[in-house]
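Listed next as structure tokens is one chain, alone, in the form predicted on its own.
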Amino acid sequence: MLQHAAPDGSLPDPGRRPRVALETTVLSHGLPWPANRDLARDLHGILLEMGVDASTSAVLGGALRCNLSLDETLLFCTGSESSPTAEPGGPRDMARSPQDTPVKTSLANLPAVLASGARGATTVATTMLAAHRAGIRVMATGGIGGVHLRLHAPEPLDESADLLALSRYPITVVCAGPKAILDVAATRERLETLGVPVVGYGTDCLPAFYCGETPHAVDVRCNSAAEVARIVRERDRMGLCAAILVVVPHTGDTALDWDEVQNVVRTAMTAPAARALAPSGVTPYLLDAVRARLGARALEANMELLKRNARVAGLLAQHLF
């Protein structure tokens, strides 16, 4: 196992093992019942295959907590109260129904949950928040919030809080990109104006999501995460107070086409249920059009993106150790 000097020259506890965060709210609100259960067993299981701990974040009993047992991570894990259950009865495979869905948890919101003693599911921005608290320096997702499209130009301006997440704690975030439903070309500006350096793994285009790639270009292209993580060293090194966003394009054949996704997302953005939307149902309802026209082959590539983003976190918390 690679072992690193901390900024402050200190070595890593031999006891410990490398950590790589993850989010919850993909569990809760992302996927079905039960993909979400599945997913939650995969992800655990192809870190620990690594040598490297999965440390899912949630609040729980109260707090932000970046360590969740698998046990606990499948708390987070709704859907239907009739679902059927690969262990009846058991704890692990027992589907939440929707009434018990937890809250949404993101920055703007985090201290009425704690607060409130619910249980929240928390987004990047707020597992980011998580990690960083606690010494976490890598997370995983799927793909990061953005700048959001506008139905009508006089609508104020939505922005996902994982942007200023993304300048303000300096771990480093693999991901598939921003969702391909925002406007990634504001997004992209966006990013760069925050001072986020975005490195392609492996690819020279931004990805989006279930697109392999877009027009955008990245900052950096690494072939490897050894070459990755000499760049957070720099990040380190040099005190910038950003985090690190590491792209890595969804390739094979549940890779999604940019301009298929595009069309769906304009076809949906000029229908006449979209016009009584406020802003914040914007994301949803484009959300909810992709799913319907692109059916299980939009589940099966987020499934798929989020297993290879977890593999590439892993490796560079190995190399970051």
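Same protein, the form predicted in complex with pseudouridine-5'-monophosphate this time rather than the form predicted on its own?
If you are looking for partners or other molecules, they are not here, because only the chain is given.
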């Protein structure tokens, strides 16, 4: 099959396997210990069984890498056990964590994190950059970042750099839609403005993370990885630089109700703890809040959808190899 050159012109080694890029912020900031450790092992195992390399990205040793070993990946599985009584956004009990929490690293702080020599967990945005530089064409995540809700009208708009990266790097990103904690309508509009095709994998409507359905539509529905691969090739033939966003709906017993999640998010955003957050703390705070209020179901849904997305990404990587 056609081998694609990396931006530096090099071709993949003969005998190299298809690769799927994975992020580390979901491990360090998105999931509690030990769920993050279990997930890291499971994702490696799922992809390995498919004959696909899990190409995990992070800032380590002053470099932006996309080839962490499983042992290196486990360094990013920090944090404490999630407890339903924990104050969302409160200080994390590090007693059980293997290491200190790495710095959440997106595009704006990447150069500073590299220069500092600190360990950095990559978000969707920086993982896309790492994948692009390494010639990896497919990545898997849970929910992408997007436009945040504005509950107090004059607040400045908080918008994830994931959107900018989606407009900039021609990666195929497999996810469960925007995170349900976001302004999903505004995020959907922004994806269109940025020229990011939204492909529903077996669905006509846009999912939002643990919620399998929202009132918003996708651009096109595909029912197989082969169909998605045809769209990716046309994007490449046109020389378009934006990503293709493949959204896989999370269905089944652990899927959460859209209105229920919206209520939790609104309550969490008006709580006093929300006012003291640094910008990069907003997403982890809201994810913690949903878990604290909706309990095990939210964590199970999060884990399940991450594994499902890795499988779909693995299939796509095989088709595009």
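None of these values were measured; they are calculated from a predicted model. Positions refer to the first chain, counted from 1.
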{"query": "Hinge residue among Arg230, Arg133, Arg293, Gly202 (rigid parts rotating between these two forms)", "finding": "Arg293"}
